[in-house]
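We begin with a single chain expressed as structure tokens, specifically the form predicted alone.
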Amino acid sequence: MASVDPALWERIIQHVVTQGGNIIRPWFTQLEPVSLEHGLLEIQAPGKRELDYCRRHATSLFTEAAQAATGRLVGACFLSPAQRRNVEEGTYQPVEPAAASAEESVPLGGDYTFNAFVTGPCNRLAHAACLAVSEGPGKTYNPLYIHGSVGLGKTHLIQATCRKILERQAETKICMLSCEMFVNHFIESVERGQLHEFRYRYRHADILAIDDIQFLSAHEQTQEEFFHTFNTLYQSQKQIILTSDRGPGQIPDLEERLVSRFNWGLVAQIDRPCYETRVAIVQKKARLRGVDLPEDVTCFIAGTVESNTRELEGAIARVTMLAQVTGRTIDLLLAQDALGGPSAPARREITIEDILNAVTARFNVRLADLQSRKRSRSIAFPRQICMFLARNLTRHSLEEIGGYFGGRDHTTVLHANRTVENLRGADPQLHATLELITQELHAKA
């Protein structure tokens, strides 16, 4: 097994830092190179959640970085610590990822506590409401509805609330999950004839916390089921916590009776943080990770990244990663190198139109055919690839992706994603094609 030269890993990380943008996470500093052999760079992720994230979002980024650093056609893959041991012992065999189970729920993140949350004018009401709910679930602000743009701390707050409730009453039964997972569980239960088990699970919870409730949009049957689940929990004085990227009345195709119920309790909006709050966020996030940031670096990050908390954390990670791999002291010059300087243009997000253009060119099909009802394999398979890439490279919901392809529903998109994922694992040529298309899309972004 050929180890990775530290100088080469430094060049790879430098590329990742400058090109990674919103993909970078604070724990990227814990990624370790395992080997570079036969054109494959193997990287160890620190845990299962991090491994899943890297495989889903960071493979193309590190592949691109490895190719730029080596000047050769190199691929990147991620391993768990156990798989790394198997690699070193020569016994590693790739394993198909397990299918999602209906019993899955969102795990409580270790960093998602009230102590780690920075309050300011933008989020003070939502923070105070969550604290009140954690002290008296089901008694005040029920339901609690928090809305705001991505990366502003909605998930952080509901996880902190659930964690605090468990600290006070360890026996509390909490169901915390994404709305997409709730929808999928409902569909799966109907298909398997297990609707009674589904209802028992959610209607006997002490706390029901659902992230991104806007995904209920246009799901008539699921809305009907959620309506009755809501009523059962509310009448039993069980706490309901919901988050969304918009207010209740702004969710399209949501039944009026649900809009009305979402407004029964407290609706709290989170806005983008002001400069002073961003400075406080950078200081606290750096301190929690044991990173000593000079004052001018803190102010530079807060002044450069204006959008949300998640991107501020990513900026801290980029600065820290660059300092670690280069052995440099964290100063303003290093921060400017890591973040591209205050005037660097932001990397454009990949759109579904970009994906459609790339796939139609690669497979020599017409856009009209991809959006038609034609089911011949020459049309259906490129369409599934489009859905797979849109699912993994854009922020669009399943419904929005389906809408681009002749108004197909979210189950079609899920089926396409699973089909391509399974075929990619068994077909190296398809895997290479997907990686090539992804690299082309990132290069144009």
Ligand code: ADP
Contents of the next structure:
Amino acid sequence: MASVDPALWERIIQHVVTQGGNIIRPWFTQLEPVSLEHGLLEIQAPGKRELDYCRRHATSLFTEAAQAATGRLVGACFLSPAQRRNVEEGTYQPVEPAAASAEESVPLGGDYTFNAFVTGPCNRLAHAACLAVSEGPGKTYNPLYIHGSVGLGKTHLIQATCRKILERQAETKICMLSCEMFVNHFIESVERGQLHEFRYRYRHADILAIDDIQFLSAHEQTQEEFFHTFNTLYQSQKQIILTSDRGPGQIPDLEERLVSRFNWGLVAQIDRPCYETRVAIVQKKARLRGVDLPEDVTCFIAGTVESNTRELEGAIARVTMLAQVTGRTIDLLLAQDALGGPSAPARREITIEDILNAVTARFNVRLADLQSRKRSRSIAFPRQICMFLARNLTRHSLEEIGGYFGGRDHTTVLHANRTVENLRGADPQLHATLELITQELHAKA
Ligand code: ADP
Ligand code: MG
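Now the other one: the form predicted together with adenosine-5'-diphosphate, given that the block above is the form predicted alone.
First the chain shown before, then all remaining chains and molecules of the complex.
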């Protein structure tokens, strides 16, 4: 198998570092090039979650980087460590069986502990409240509602809280999941006639922790269900913890009775970290990753990246990756090369129109047919592909996507997504077509 020339990998990483913007994650330093052969660059991701992330968000970044570094039409794809072994043994399967999303609860992983959380004026209240809840669940603030914009530590805090509760009381039944998982689980349970199991599961929890509750917006039926779950748990003094990107009253299309319940306990907001907190965060993250950052580099990073903590982490990763592949020591010059260069131009977002154009061209169907209620396979299948692409490449909700295609509801979109996902796993031709369309869409965006 053709291994990847280290000098080439270095050029690829340099491209990723300068162009990757907020796609970059701290564990990118653990990506390993496996092979470059027949126009395909295979990269190993360190674990399952990282693999999912790369496939969803980093494929086009690495494809662009590989094309820029080689000057050829190379595609990038990601493998898990197990798949890599299979590649080496010649038993490679391109797609692993998809896990049933709703059954999977969020693993309490990584650095998401109280010890790893840096406090400052921006998050002191939220942190103290979480700590209090972890020490006396159901007794202090119920519900606890944490809100703030993206990348400011909401998921970190909710996970740290649940983890601490488990450490103190290992038998506690904790349901911790994203709101999207809750909604999907509810929809699936209704479809399969398993509402009873659904209710049992959530109404018998000791702790219900739901991340990104704003996702309930406009899911009327799930709101109704959640309302009853909430009441049951609240009445038996079980702890409820919620996070959101906005305050309770600012979630569009959220029933008033839920808004008022969200305000019953404590609502704590997290703001963007100030400079001193950013310095402390950079120091802590570098220490956690075993990276030695000189003081001037720490200050440079904290001074350059102001938006949120996730981007601070991304900046440390960029600096580390550049040092790793070039063999340079980490100093101010290197940090400037990693962060200071011309920043990646903001990508235009892919729109549903772009997807419609690409699919109508490739599958030779008319736009009007895609948006009609016709069900013949020659139309239904391209329509499902549009829904799949819209679900994976845009931020539109399931309802919005359904709305574009003749007012179909969200379960149709979910179904289309699953169908295409399954077919793709079984059909390399379809897999390649989807990759190609995705690349074209990114190239135009
Ligand atoms: P959110 O859920 O608010 O979008 P996350 O909890 O996912 O944000 O945080 C993004 C990243 O920033 C995570 O890796 C998290 O560990 C880190 N982070 C955020 N705030 C802090 C903090 N105060 N101290 C340490 N790390 C933080
Ligand atoms: Mg989050």
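Remember, it's a predicted structure, so these values are computed and weren't measured experimentally. Take the two forms, superpose them, and find the largest set of C-alpha atoms that agree within 1.5 Å; that set is the rigid core. Residue numbers count along the first chain shown, from 1.
Quick check: residue 396 between these two forms - does its CA shift reach 2 Å or more after fitting the rigid core? Shift at residue 396: 2 Å or more after core fit.
After superposing the rigid core, is the C-alpha displacement of residue 53 2 Å or more between these two forms? False for residue 53: its C-alpha shift is below 2 Å.
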